[in-house]
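Okay, so here's just one chain, in structure tokens, the form predicted alone.
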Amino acid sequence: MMEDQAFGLRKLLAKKKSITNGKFVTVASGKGGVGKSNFSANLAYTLAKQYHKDILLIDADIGMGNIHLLLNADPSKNMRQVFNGVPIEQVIVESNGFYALLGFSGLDRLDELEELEFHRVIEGLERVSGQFDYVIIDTGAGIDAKVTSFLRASHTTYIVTTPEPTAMMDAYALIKSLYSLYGYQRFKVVVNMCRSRSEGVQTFEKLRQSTQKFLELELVLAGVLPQTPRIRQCVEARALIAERYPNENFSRALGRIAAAEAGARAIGGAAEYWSKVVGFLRGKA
């Protein structure tokens, strides 16, 4: 199985298609427990399945990395191996029709990594990411200096929140930090775990009004995802809801987000993205 995965990646990299308009998308949240990783994995699957995109999903949620559970993937192949010098091509796994660089537990923050370890990952990703139409980075909840660099360089950042007041407050705090400190404003909001579409829209409107009033920043609503017991069932079964239940309302709503994303235009490619990330890490911008 692992040999098949390695062969698939080698075959993709051998194409050397060097996508010039590949998109780099981050998924973030102000707090944990809002379904951020579920959104990331199902978005990756939907873009790969329905729009035939080559996808690399990166689990950058150090300390609480759980993408391997959602993909039912071997957790022994993970980013820690790259930190230790294993070539990234040997660590990336294939699952559910797309590729993933899995995270791991044992660190509280990316900031705890040595610079050499972190730059090994950056160099490896710079080497392979030009072969993908989308690189989706599932970040940890909250923010730190290294996560900020990924976010600031991204074409789009999906902010996942829920109608819960604390989740909304934390989402606002994250947006405020990125906008006030760095001028970043390419946000799209996903309101998850909604009892109805109107609840999701009302939640977004409260957030939008706050950012408009206090930051003079206009937000974009990417979509509203309904609450469903199927999510828990799929997590327990180590499956993706978009794959197992494609006609579920959640999967349909996520499909509309993916459709809009697939139709969006990208500016720049892999080299430009990683150049920005390195520049931000070194404090040059």
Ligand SMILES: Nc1ncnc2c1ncn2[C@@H]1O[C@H](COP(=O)(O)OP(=O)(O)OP(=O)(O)O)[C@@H](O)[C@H]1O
Given for the second form:
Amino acid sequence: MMEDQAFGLRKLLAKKKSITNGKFVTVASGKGGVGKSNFSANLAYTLAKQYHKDILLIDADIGMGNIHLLLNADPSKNMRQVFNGVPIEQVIVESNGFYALLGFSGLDRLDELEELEFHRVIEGLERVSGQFDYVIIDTGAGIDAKVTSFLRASHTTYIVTTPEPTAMMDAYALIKSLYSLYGYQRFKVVVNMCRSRSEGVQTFEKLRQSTQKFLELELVLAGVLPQTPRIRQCVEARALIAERYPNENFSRALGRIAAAEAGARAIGGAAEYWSKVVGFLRGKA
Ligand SMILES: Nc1ncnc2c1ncn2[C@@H]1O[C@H](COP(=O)(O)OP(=O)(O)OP(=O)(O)O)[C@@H](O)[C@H]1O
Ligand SMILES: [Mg+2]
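After the form predicted alone, can we look at the form predicted together with the ligand?
Let's see the whole complex now, leading with the same chain.
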């Protein structure tokens, strides 16, 4: 099993895609607990399974990453080992038909690395990312510099919110800060935990009107995802809803988001993504 996994990864890495093929997609929210990690993992699964894309899912929730729980993956393989000199290829785990890089906690300590080690880590991240069609980055909630560093460099940012007014307010604050501070505008909104499609559409409409009125920014609705007890059931079973219940409304709605993503052309430059991210993290850009 372990050997198979290493072999699969070697085969993938041998494919030598160009770095420009990769698409960096970030998943973010203002408020915590709105469903980012479940969305990220199921999007990764669906793009891999339905669209045969090579996917790298990165748990960049600095501090509280929990993607390994959703994927039932070995948490001892993580970025911290890379800082200690382990080649990055050896800490990538394979799960559910895609690849994952866990445990980014510590990325903000990059400054403490020696210059040579520092460049080795960045070079490793760039090299590995270039082999995938998509790099999906699940971030922690909020608008701090750690989170915005990942967002600012990405092609697309999915903003996950729920119909709850507090979640919407926080989503607006995140969008506002990225747009007004950095001119970033490649947002797509996902309204999760909706009781009906119209509740989701109305939630998006309110957000759209606010950004249009106060920021003169047009938002795009990526999709509306229903509230369902199946999610929790799947989390407890360490399974992905899109895999276990592909015909559930949640999985179907997510499938439509994946279809749009798979068909979308990359806009905005993400070349040298990692150099940019780390530059932002270090406050040098
Ligand atoms: N559509 C949904 N229906 C029902 N429950 C959901 C749905 N989406 C997520 N949840 C539940 O909400 C909780 C938070 O989900 P998740 O961990 O994906 O959110 P998060 O935004 O990544 O949280 P954090 O900000 O802590 O990283 C989990 O218990 C999950 O099972
Ligand atoms: Mg999360």
